[in-house]
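So this first bit is one chain, no partners, the form predicted alone, shown in C-alpha cells.
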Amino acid sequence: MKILFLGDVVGNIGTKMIKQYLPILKRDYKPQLTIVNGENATSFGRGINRKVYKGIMDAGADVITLGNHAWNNEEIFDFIDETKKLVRPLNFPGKDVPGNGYTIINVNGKKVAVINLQGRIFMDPIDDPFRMIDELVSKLHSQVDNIFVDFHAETTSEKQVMAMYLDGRISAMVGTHTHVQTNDNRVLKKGTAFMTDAGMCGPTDGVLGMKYENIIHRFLTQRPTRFEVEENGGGIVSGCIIDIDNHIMKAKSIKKILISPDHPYQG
C-alpha cells in the first residue's frame, strides 16, 4: 500500500498548489490513500472552513488532518461532526470535544487508521499525547491493518521520541507544524516509516507562509505584529510517499516530495 502525505496547507497559494499538483502526484505515484494536513488552509492562514475543506477533498485528498489552529475558524463547528474525513488532534482536552481524533478508512479491503496527534513542548497545554496514543493504538491493533499518525508538534526531539516510542506498533508517523521539511525520512529499526516534518504547501516568498515585513518588524521592535499570509510569489508542495507491506504493518520505504521554484517537478 502506498500512502501520499502532504504537509500543512497555508493560505490561498497553498490551496492553489494542492489543486495544481495533487492530481499530478496521484497520477504518477498511484497512492491508495492520500492524506493532507489542512491546519492553515484558510486565506488568513488559520484553521479550515467548509469551502476549503471541499476544495482539498475535490483535489484528491481522502483524509484531512489538523493541528493547534483547528478551532481558529468557527465555521468548522458547523461541519466537523458531519464528516469522518476531517480529523483533529486526538489529545485535545475535554470530554465533549467536537470531531474525532482518528478515522478508519477502507482501502481495497484493508483498513487504515489515520490518527492526528499534537505535541506539548512550546505548544498549548493539552492532554498527554503518549498516554493517549498508547491507549488508542492498543485498541486499534485488533481492528485495522495499518496505522498512520500525523504528529503536529513544534520540537524535533518530541517528534523523534514519539516515533521511536511507537516504532513497530504503527506503520508510519510524519510530523507537521513547523512548515520546514526535514531531510531525515527513514524506516526505523522495527519497521515504522518516519519523517520529522513533512514541510508545507504554501508561499515560498514569506516566512513559514507569512509576510516577511510583519515578521521582521516583530524581531526588530519586539512589539506585537499581526501575521498575514503571503499572497504573492511562488509556491511550494512538501510531503512524502510511503510504501507499506500490508501483511505485517511495516513500511518498506518513505521518500520525500518537494516541489518549488528551485525544485521543479520532474514527474
Second form
Protein chains: 4
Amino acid sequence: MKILFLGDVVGNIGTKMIKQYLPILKRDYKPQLTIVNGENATSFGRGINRKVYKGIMDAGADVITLGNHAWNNEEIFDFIDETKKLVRPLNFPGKDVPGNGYTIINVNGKKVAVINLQGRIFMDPIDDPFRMIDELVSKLHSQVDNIFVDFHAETTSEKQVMAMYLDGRISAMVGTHTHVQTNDNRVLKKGTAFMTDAGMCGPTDGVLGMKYENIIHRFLTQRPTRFEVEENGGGIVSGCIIDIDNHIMKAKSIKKILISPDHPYQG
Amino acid sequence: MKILFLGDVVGNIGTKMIKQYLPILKRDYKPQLTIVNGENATSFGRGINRKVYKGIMDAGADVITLGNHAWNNEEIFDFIDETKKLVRPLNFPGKDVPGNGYTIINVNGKKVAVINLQGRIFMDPIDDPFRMIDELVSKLHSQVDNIFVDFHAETTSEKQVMAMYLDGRISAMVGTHTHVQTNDNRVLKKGTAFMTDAGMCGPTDGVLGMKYENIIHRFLTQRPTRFEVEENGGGIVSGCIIDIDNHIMKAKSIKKILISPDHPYQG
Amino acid sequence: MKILFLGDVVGNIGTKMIKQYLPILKRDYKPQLTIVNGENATSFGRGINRKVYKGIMDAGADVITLGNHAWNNEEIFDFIDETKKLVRPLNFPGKDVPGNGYTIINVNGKKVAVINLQGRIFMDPIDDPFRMIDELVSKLHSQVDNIFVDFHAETTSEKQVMAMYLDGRISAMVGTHTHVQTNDNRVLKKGTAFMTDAGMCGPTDGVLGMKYENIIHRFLTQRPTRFEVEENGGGIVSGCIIDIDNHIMKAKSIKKILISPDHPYQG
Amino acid sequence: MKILFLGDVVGNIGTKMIKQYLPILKRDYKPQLTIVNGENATSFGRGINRKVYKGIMDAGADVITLGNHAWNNEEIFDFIDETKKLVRPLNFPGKDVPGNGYTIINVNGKKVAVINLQGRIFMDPIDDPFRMIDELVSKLHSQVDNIFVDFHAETTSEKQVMAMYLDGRISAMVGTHTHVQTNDNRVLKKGTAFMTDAGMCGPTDGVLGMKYENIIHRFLTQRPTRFEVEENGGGIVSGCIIDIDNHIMKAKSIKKILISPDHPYQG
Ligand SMILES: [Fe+2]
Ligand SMILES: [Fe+2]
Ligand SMILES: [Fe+2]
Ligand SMILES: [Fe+2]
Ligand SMILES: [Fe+2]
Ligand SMILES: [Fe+2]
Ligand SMILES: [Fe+2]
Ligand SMILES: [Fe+2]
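Please could you give me the other form, the form predicted together with a further copy of the same chain, since above is the form predicted alone?
Zooming out: every chain and molecule, the one shown earlier first.
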C-alpha cells in the first residue's frame, strides 16, 4: 500500500499548488491513501475553514491533519465534528475537545489509522504525546492493519526520539511544523518509515510562507508585526510517498517529494 | 527627595484607581517626583493611548514608564515623540526606535533621570539590558543627581542580579511586569533602594487584571482565548515610596504601598 | 488548626536558619502542622539528601515538599520511598515515579492532605497540574478534613489562576519557586488561603541564595558558569502561618512570616 | 572557488568519520576551502579540546566553527586565542570574549571571511545576530572577496530570514545546530547560497548523536538524565559543497553531501 503525505499547506498559493499538483501526484504515484496537513490553509495562514477543507479534499486528499494552528480560525468549531476526515492533534487537553485525534480509513479492505500528534518542546504545554500515543497505538493494534502518525513538533530531537519510540509499532511517522523538508527520510531498524519534516506546500518567496518584510521587521525591532501570507512568486509542494507492506506493520520505503521552481515536477 | 512609584496600571479599573488615589497619596506622602507604569493602561489592558496617558498625567504623574506591551496599541506611535514624559524600555533594538528610554526631570533644582529597562529571561530577545544600563548610567553620572530605574522583567533572578549590579550607582531600582507586589523592599548594601516587583494598579478579581474565565479556559484547553480585562469588582493600588538623600546617589528608605479591599487606605 | 509553611530552604545557611528559628516559630505560633519546602536544601542548593532531610524534620517539620529540583541530588532515590513525609510534585510523568505527590497527616484527629504540585509555564513539560489536582482533590474530599497545596511554579499567572481554580475546594495554596516572598497573602472569596510565593529560607547576600559573582558572570557573558550557594552573610526565613477552620475546608487567615537582618524576629 | 562545509561533528564516531571521509571528499571535490563545525567534537559531545581540534585540522579542515556548546569544555579557554582557525559565535556578549567571531583566509590570492554566528530564538539571549552581522559584513566588504557564514540557530524561521537578510551581501550562509540536514539547498535570488541546516557528522543510531536510552528516559520522566554520546553503530557525514564565482560575491551552486549506511559514498 502506498501513502502520499503532503506537509503544511500555507495560504492561497498553498491551496493552488495542491489543486494543481495533487491530482498529478496521485495519477503518477497511485497512492491508496492521501493525507495532507492543513493547519495553515486559510488565506491568512492560520487554521482551516470549510471552503479550504473542501478544496483540499476535492483535490484528492482522504484525510487532513492539523497542528498547533488547528484552532486559530474559529470556523473550525462549526464543522470539525461533522467529518471524520479532519484530524486535530490527539493530545490537546480538556474535556470534550472538539474533533478527533485520529481516524480509521478503509483502504482496499485494510484498515489504516491516521493519527495527528503534537510535540511540546518550545510549544504549548499540552498532554504528554509519548504516553498518549503509546496508549492509542496499543489499543489500535487489534483494530487496524497500519498506523500513520503526523507528528507536529518543533525540535529535531523530539521528532527523532518519538520515531525511535514508535519504531516497529507503527507503519510510518512523518514530522511537520518547521515548513522545511529534511533530507533524512529512511526506514528505521524495526520497520517504521520516518522523516523529521515533510516540508510545506506554499509560497517559495516568503519565510516559511509568510512575507519576508513582516518577518524581518519583527526580528530587527522586536515590536509587534502583523504577519501576512506571501501572495506573490512561485510555489512549492513538499511531502513524501511511503510504501507499506500490506500484511505487516512495516514500511518498504519512504521517498521525498519536492516540487518547486528549482525542482520542476518530472513525474 | 521622595519618589512615588506605582506599578502597571491595568484597564479601566486601573485608571479609575489612579484617579481616585494618586491625588490622596501625593497629598499624604508629598513626593517630589511621581512615576507610574502604564504599559497596560488601555481599556483592553495592552499598551497606552493619548486619552489614558493624559488621564494618568492629570491625576498627578510626572513620568509614565512602559514595558513589553509598550507597542501593543498602535496609537502610541502617533504621540510618543511629542512628549518627554512617556518613557519606553531603553533596550528595544533597531534604528530609530520611537520615543526615548529615559528622561531627565528637574526636581527642585536637582536632576533626576528616570529610566525604563526591560529584561530578557522568558521575554523577547531585545538588546542586552546589562550593557545598555551600564553605559547609560556611566554617561548620566556627570549630568544628573539621581537615577531611578523601572526594570520590567519576568524572573526574580534577573531583577535581583540587576539590582545588585547597579547597587551604589543608582538611587533606586523597582521591578515591574509580574503584577504581584513582592515583600522584599530594602536598601541594598551600597545604598540603592530596591524591590523585585511593585505590583499592579487594577482589578482585584481577575488574574493579574484579566478575567479569570478567559485565563482558566486557556490553561485548561491550551486553545486560543481572547483575554479581556476584568471590569467588575474592587481595585488595587500597588507601588512604593522611596526616600532619597538629596546630595548623594543613595536611598534612605523604600516602603511598600498597597491599597485594596483587604487593605483600605489609612493615610 | 494552624499550619506553618516555610519556603525553599537553600544550602547551609538555609538549614542553619531552619534549625535556629523553626523551634522558636513553633513555640510562638503553636502550629498543629509544619511544612517546609526542601528542594534546594543540600549544601550545593539542588535537591535533598538523608542528612538534610533528617535535620529539617528534627528541627520540627512534619512534612517536607519539593519542586523542580527534587531529583537533582541522586541520593533521593535511595530514601524517598522509605518515608511518607517527603512529598515530590504530584504531576511528574511516567510509570513508577519514586515517592508520592501527597501525604495525609493526622492532626488532633483531623486528617490533612499535603500536596506538592508543579507548574509548567517556563518549566519542564510535565503532566497537567490542573487536571491532576482536580482529580486528586475530588478523591480526597471524602477522605480528609483539610487540604494544603504547595504549588511550585514560575509565573504569577499560573499560580493565581490555580488558586482561583481551587478556591473553596482546598484549605490553602501557597506558591514556591521564585524565592521571593510576595505581599499578596489573602483568603480568597470562597475561603481558600493563598499567597503567590512564600519566599525562601537561605542566604540574604546572594541572588535567590546563589553567589552573586556566578550569576552576574552568567548574565554578562552567557557562557556556562558553575552556580554556588552563597556561604557568607546573613540569613532569611520566609513563609506564612495559616489559620484554618477546624470543621470546614476554609481558612480564617494567612499571615506572612519574614525574618531577616532587616526584619529581626520579634515573636 | 569551491567551499566544502561539514556540519556539527559529534563525539568519537564523528571525528572518526571526519578522518575517514574528509580526505576522500577533498580528493574528489577539490575544494579550495574546507570548514567544519566542531561544537560537539569532544568524546562526550560538548565543546572541543586541543586533541580533537588538531585531529579535524589534520584531516583537512582549514577552519573550525562552533556554536552554543563552544564553551562547554573548559579546555577551549587554554587554546582558542592561540589560533585564528577556530572561530566561535560572533555575537557572544561581554568584554574580552575569548577567541574571534570570524577569520580571514587566503585562498589562491583571494580573501575569504569565515564567520560563525548564533541565533536567539529558543536559545540564550546573546547579542543581536542581525545587527552584528550587518555591521561586520559592511566592514568586510572592502577587505575580502567572499564571505561564508555558519549560522548556528534552532528555528527554520530565524535561519531563513537571516539568509534573505544577507542575500546578495555574502557568498553563502549554511545553518547548523539541529543536526538534521534539510533538503532546501539553493541559491537565493540575489546570489547567496543557502541551506537551512547542513546536518551533523556523527553516530547514526542515536538521537542527534546521543544515546536513545538517555533521551527517551528524559522525555518519558522529565527527570534529570545524563546524556551520553552513542558509541556504537554506523556513522554519518553531512554537509554541502558550494561553488562560488571567483570575482563577485555570488554563488553558482550549493549541493548537499550525505554519507551514511543508507547512502554509501559513491564519489
Ligand atoms: Fe505549519
Ligand atoms: Fe505548526
Ligand atoms: Fe504589565
Ligand atoms: Fe509587562
Ligand atoms: Fe527553589
Ligand atoms: Fe524550584
Ligand atoms: Fe551541535
Ligand atoms: Fe548547537
